[in-house]
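Coming up is one lone chain in structure tokens, specifically the form predicted alone.
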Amino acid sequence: MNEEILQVRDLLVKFHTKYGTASAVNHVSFSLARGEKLGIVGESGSGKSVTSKSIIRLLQTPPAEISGEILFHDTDLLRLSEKAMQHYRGNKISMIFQEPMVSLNPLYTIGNQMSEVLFIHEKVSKAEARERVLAMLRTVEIPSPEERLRQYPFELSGGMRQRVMIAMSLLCHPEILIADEPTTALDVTIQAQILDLLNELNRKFNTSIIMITHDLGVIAEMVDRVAVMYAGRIVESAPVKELFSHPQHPYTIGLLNAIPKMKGDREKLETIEGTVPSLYQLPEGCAFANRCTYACSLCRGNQPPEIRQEGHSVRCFRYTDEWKES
């Protein structure tokens, strides 16, 4: 097994607002090996993006309150000062955001914005920065890179802007690349190109990737291992093939059943009944209990333990001795 370069331990994120305290991430733990592609999947509000932004300390505190450990090698990122964290953010760990038009500054050219990354993290001349920027734009297969340096974000297509963001995030050859819904705003053809590009960059640079998405199709195509989140918790984690062939948590089963399927000449679409509980008032027991057909009193009053077996973990009472005895 490859060396583990990131360990998230018992991560807890709360937001203190005028409406009360929202528990966005609840005791989340996972690891990431060198060169591994990890997918974090779940519906909107499950805590995926908050988890990823916690890793590179992009959450404003307050209103966010963060505890636990985020170990990059042996360094706990949550214990670093903001000045010390700048050495890691964008350098050792980079992030691709969902909408590149928002992430790129409309007032500066592509060349200026990409060169700035190198000026912040490395001592390079303008000439060297330009050559490295051009080389990375060629790596992500942007045509006429010399021309792109002089252009502004609005002059590029959505797919081209996303390639610029990927190139920018890879300039310092980070060990970890976090991709937060990187294909959501793109059409299907461009989505496929971006995913192929990320896979190729993973093979070329051995960069570890955390893919944040709600799209199970992207997960199936892209990652080695999957963590399924619901109401701020990881409820199931397994290698991607194992998860799709033998899902164990009722929420995971519901997600997979909700994928549109063609049966005969009619398309059958299944749904998960009920609604996600409010993050301001999470239940004492399993957060999925009010939507689960298997739920009993045991589930509604207690948090299910994590059951591990051969690289597959699940938080559900159905796999415990208490369930068998109830």
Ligand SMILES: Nc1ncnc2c1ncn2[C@@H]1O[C@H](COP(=O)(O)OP(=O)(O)OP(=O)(O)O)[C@@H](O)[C@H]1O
The other form holds:
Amino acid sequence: MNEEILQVRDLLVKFHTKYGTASAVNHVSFSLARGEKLGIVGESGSGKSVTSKSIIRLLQTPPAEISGEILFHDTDLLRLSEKAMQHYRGNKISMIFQEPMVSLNPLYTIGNQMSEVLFIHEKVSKAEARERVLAMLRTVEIPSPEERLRQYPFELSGGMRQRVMIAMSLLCHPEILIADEPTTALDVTIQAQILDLLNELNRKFNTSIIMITHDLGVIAEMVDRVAVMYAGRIVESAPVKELFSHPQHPYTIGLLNAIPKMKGDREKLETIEGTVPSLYQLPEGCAFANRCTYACSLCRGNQPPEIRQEGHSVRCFRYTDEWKES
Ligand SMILES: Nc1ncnc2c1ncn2[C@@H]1O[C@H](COP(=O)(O)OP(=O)(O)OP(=O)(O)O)[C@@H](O)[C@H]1O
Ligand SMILES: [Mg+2]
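The block above covers the form predicted alone; next, return the form predicted in complex with the ligand.
Following is the full complex, with the preceding chain placed first.
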């Protein structure tokens, strides 16, 4: 599983707006291996969606300004023309979103819009396209697929629409599927079914998955490795079991403590005090310092370096020699 198919290096995304410049993604680097499932977790506004939209180049520039490298195999996606990028988007790398209604065209039948994806990327006949679409609808376990072909998105339930989206995103057998909160809009049982389905498709096609969520339960169930984002940075990343058993960054520790624990018959939810700093005015030092019980002058004045130990990396001064000496 070690072949790295995606390498994001020093990704920086700024939005130039009338209020100033928002630094939404700050020096983000990570890689993804073939067949690997990577989770990106972090609270609202931490830059998860902006990071993933940068990968398939869905951000408008301007207002966005993107720099860094996004290597898919040896191709830097950020250097491609829009026309060249279309060969990758939806074909080599696909994305599914929280609300499938937004991505599905309400005016076309499921059959038409799914076939269209194949016509864009491959030379297939109408009959072939129909067969491939039907096969994929069966793979995602949509009942009576022939009937679905003639239906419009509004005729399907939320869970069915998300299955259609997943089927559509997998039609061209992409190497990477980016799932941005794919189950948030669904009720709990349907959520579990969709996660099972994604796991199964990952096994069947060896598709790498980037799963974006603010739900640590989804992370625990689903992914191999986790990156925790805070104010546009990856503050910690580790294999999933390691992250849950030995969280290092004070923010990660706070997130894990915020998971409701059953105490007798009372449910106790801890929250992290304070608020995320504005992306328009990020502090010089660690962005978490104002909420961190360990923060000292070192943290307030300087960016913490990345400390790496085997597969576990953390950006926090607590794990540096300077800290130990202070
Ligand atoms: N077009 C834009 N113009 C200005 N700021 C933007 C734009 N798009 C995103 N941002 C800002 O970038 C930051 C990161 O947004 P992003 O959508 O990546 O957050 P997220 O981690 O996906 O959050 P959520 O969990 O709510 O989906 C946010 O503060 C957002 O307001
Ligand atoms: Mg988002």
